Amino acid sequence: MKSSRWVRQWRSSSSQHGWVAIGLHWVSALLIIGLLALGIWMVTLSYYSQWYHPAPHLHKSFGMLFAAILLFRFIWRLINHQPEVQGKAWERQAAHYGHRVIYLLLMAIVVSGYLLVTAEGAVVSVFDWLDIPASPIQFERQADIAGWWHRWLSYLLIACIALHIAAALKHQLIDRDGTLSRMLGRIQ
């Protein structure tokens, strides 16, 4: 029986993700899934629900926390090695563009959410201990336009996440190339 070794380095290499990249990936995944679920649920609440005000406050707070993590993750990705992508040439290209699309969607969702929340000039309160100022740029029907984009980009993100998960499972279960294991911190 082959014993698996676990990643010990904090930075990524050309063959393995480091602990920082792994941690950022899984914390982001939890936040994204939680924000999507909370967003879908909170728009169904009636005015008389006990969660009518707390749910959007949590969504905004975790959204701003995610924005900070996304910014750090983007910088980390730029200054750090990326492990070589496994698979055929078309799979590597699909992974390359797929990751870029997911990052662009995440950034657009964060910006549209911020524009939606600050449409009336209100600050974004993050867990009641930090206020993010409103956007100095305001435009006509900002809440409607930003809200529309926020919603539909989120639905598109759900489809991209489903493809991302399907690809990871295909690599793990069919190709058996260790792609998912590397993101779990195991060295093959």
Given for the second form:
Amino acid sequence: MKSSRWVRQWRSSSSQHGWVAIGLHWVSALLIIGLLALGIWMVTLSYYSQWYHPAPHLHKSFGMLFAAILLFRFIWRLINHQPEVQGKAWERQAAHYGHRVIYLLLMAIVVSGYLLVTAEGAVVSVFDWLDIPASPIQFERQADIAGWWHRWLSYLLIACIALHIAAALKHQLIDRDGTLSRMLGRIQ
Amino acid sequence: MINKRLITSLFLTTGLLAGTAASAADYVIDTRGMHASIQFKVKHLGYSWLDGRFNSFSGEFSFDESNPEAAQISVQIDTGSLDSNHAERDKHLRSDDFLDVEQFPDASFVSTSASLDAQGNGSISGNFTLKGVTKPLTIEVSSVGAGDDPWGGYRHGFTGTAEFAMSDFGIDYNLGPESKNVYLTLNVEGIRQ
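For the form predicted together with the partner chain instead of the form predicted alone, what are the coordinates?
Zooming out: every chain and molecule, the one shown earlier first.
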């Protein structure tokens, strides 16, 4: 038990993630992995599967919930310090750009999913509780184009997540710099 | 009236000069003014009809009251223009589970024989190409009406219906036992050339 002390503050500092940032990270992780798995599975369902309608409905609902969380996360990131990235210079650079790429992918996947569903003016129903209207701007072959990007950017995201996890484990287990335990709320 | 007679006689003269190739019986389907539609319907679970259409197509036909058996029609359909008023379903229908419009962007019907009365009621047989598969198809035809339009032209409109099994054209996605067939309705208004 080198360190059993836990972060107490909500806000992030230049050395620690606050609880809000930590919570956002792990809730996002859970939602992203769940949405990716659900998305890959649901497109294989046959027409007579009892999940044929509920699975996409859940995917869209949790997807829009994730969009709200992502938006809040951007705001939170803007009004908080960022803990310094650990590692060698090139690692810090790679992490800097890598995180931005993941954020961009997440945004693009959310937007393309929304454009796919609303391509012909339909609303996105969130848990049968909230209807998000279609964008007033529509374009030719919107569902096909948005669907193509939604699928392939998601595959790219999976590759980025694999790298992200590998890098976190490398820092934690090989460099032993506590990058992962910092994201779990341990004080360094 | 004099003008009209003059034009008619000019047409007849031109027709005589050109032989039988260009007769007064050639029509172009009015897709510019969209007085035409190609609709399809499939039963949903056997409980109701799912309706859709192709928004983009073109075609021409020939029909001569004095020689109705010589009638011909050809129609080209842009399969990507499929529209069933539901974005996710349309995307699915355009995918390779159904029409695979990326690989097969065109469908067509080209008639080979006609069995019509002088009004244009009867049937037309021909080759229907869908998803790269060409098979014979017979369209039941009824004439809706014909005559001068208010803008100096002459129009003749028909309704045609046809039915085929999706599996005949390589579409094997299982929509259920009651939903194996597609019913086509073609509403065509031709403007005489």
